[in-house]
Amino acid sequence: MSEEDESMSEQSNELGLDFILSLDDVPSKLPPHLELFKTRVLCSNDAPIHTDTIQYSGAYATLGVDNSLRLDSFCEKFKVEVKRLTDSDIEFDMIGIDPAIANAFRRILIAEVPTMAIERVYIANNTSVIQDEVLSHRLGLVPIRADPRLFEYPDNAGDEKNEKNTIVFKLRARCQLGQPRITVKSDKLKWLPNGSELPCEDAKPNAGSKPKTFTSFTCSQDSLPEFSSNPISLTYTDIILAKLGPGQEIELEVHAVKGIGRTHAKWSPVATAWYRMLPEVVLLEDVEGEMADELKKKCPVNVFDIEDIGKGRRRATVARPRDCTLCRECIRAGKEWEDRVSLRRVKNHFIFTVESTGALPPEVLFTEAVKILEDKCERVITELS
């Protein structure tokens, strides 16, 4: 086929499609039942159905509906609404995104947002019943309140441990003879802004010179402007580390460095990060009288309420659909209840909950996750260009 024939064929196809779409009988949007299957997960008594997301641009081409993803449409529909914000957790709605993007944010929050955590433990003395390895593991999981954005990764400085990549704490606790057993908590960890105080084992003592330690700080960390107003501390001071009996003692020094949760869970900045699709509860018919009372009693999370509609009549209403956990108790009594109540999930509406360990505020954690995802996208574009 010649180029002229090909161009004529393309023009005829375009004109034919425009002609078809201009006909009155051709729908410009999806029928209600297909729109429902596309945007909702339907939860029956047995299992959820229509759980897949239809991404193929030509999925509804025979109906004349364009299913392709357009940037202008995405920008118009995408929204983030904060529902609850405290010092330790945040709940927000992310509307207009694909489940893959929502899951990407969750995985980045858990495994790729950096924090500071204890990596090296130098034990000078430990006569307690807890083994050195177990004590070191417990210390590594103690969350540290320090902004990781102010520190460098330890690999960037080679083997040098300086004020830009290391935080040093010391712990010394002793139970005196004749005294009752004591509990050693994380408040015994004291920040050393000037660096390590333990001399290196391979260091040769020189008369009149300061012994070489495990760090090489050029200045005190508390003299830096970023730490003078916001000193480094522990998120929780009541974490139990060990218990000492009379005569037992622990003396050690710990070094915290920057890392990510993918390497070890101690660097994960969140206690948990999870999401769920927005529940949608629809009454397909009026539920009145004793059936309304029965429906209200069925729900363990109190989604339904009873309203007075006059003349002694009462009707069930959906008062708190967001609280629905899709336990399906309201539709388990038989098919007649499935015909009255429809349980759904909105496919592109996600309720995110992020609980911070305290290194960074929860809203900052999500902002950092967005930046990391943006960097990943830029790297992909660079590699493809």
Given for the second form:
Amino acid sequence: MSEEDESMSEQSNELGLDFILSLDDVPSKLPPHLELFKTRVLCSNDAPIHTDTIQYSGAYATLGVDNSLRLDSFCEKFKVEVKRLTDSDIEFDMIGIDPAIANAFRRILIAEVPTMAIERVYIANNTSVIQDEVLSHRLGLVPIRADPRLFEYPDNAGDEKNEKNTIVFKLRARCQLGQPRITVKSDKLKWLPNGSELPCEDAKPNAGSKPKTFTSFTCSQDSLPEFSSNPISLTYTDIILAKLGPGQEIELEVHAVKGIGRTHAKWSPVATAWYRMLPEVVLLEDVEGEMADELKKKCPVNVFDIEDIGKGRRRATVARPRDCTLCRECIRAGKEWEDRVSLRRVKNHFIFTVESTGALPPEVLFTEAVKILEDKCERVITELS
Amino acid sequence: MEHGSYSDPSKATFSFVDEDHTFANSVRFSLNQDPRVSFCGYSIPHPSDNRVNIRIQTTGDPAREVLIDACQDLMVMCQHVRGTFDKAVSDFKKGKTRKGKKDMDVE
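With the form predicted alone already on screen, would you show the form predicted in complex with its partner chain?
Below, the chain from earlier opens the complete complex, with every other chain and molecule after it.
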């Protein structure tokens, strides 16, 4: 049990307001009920209330309370706690930040952090049942493991496709006559570090010199230091691209370029990125005996535990508030349950989850997202001054 | 681009192309936290346009300067978030390897 969980289970013994006021991140100046409304979403039986955040600096001016944000106090109170970190996903708690900023990070992660994705498909031959355009679309969605920071955005004006902005793969698959059907998976996509091998259509056959292809690489990509040790590949090699019957054949070449998810979801670096506010379950009065059993049974995610308090008496405690999905099953039975159990969400505590598609590790994605917001601010500052 | 008046710089609308809710909502938060701001809000005039208008009215200071300060505040916040996050991740990784070693020792 982490420290946080312990403090959360302790709270169940206390009245809700006292607990909130005892938190050190809550200034004690505001009257307790306003403080509660400001920092918590209250989830009553019919609907959540006090869902808005109070941003305006003068919101409590009549009470003599300053609501403006001081950067130093933000820096002091802001906390990040990593809960889970794997190659593909990360879960962390971000504490002490406004939803406006947290949501900006989420939006940037989904739509504005660049990756490499297949943008052009040159089909030399496709006799399979899957149509060219459908196959191209499927290819576009295949995640590529290549660090987008090492590439440049394709230059719209010039038609230059070089080793700095294009990754080329080829796919050759053929099902021999008389053989059973084969499944073409993404491992058939072979990286071509030297660029395109297909001759350009308008190039005149010129004996002696190399035929002109669709790309003009000045050097091989695997000779570059950033790729020689870490070759470009696909994140998953078992993605089904097509199925071939006897005699059918696919021969094509694909070009991957850098882009952002706002243009097309194939460039989104995350499977998804989301956050939820920390649930807080507070027992407003002692729930004992059979009622405690009833409460424990009501909860489908098993938030409550029962503890012995001596003399054969038993009392319900909030053991796992983080698991609460806010199904409100525990307060559905009537007003008396609503008075016993208070379901809340902490407005400035976000449980952030980022699932990477594999181009970059999830923790790098988040720092990239924060950098992008910084860049936006910087751009506006230079534009204005 | 700024739309305001020469005589009264304390009120202005700023129009940004290639920005959306991501930036506008964060900067609105940042502006709202500034006591010099008496009103601020943003709108996206048409969903097909990549444009956002941010309206700022202040208690006297030039709106432009207040917006620059808000952006700077936002940047400082972002830098702090990034620093804290990187530290939390490296601490987590360190803790994990230490834990892994301990487990191996037990074995």
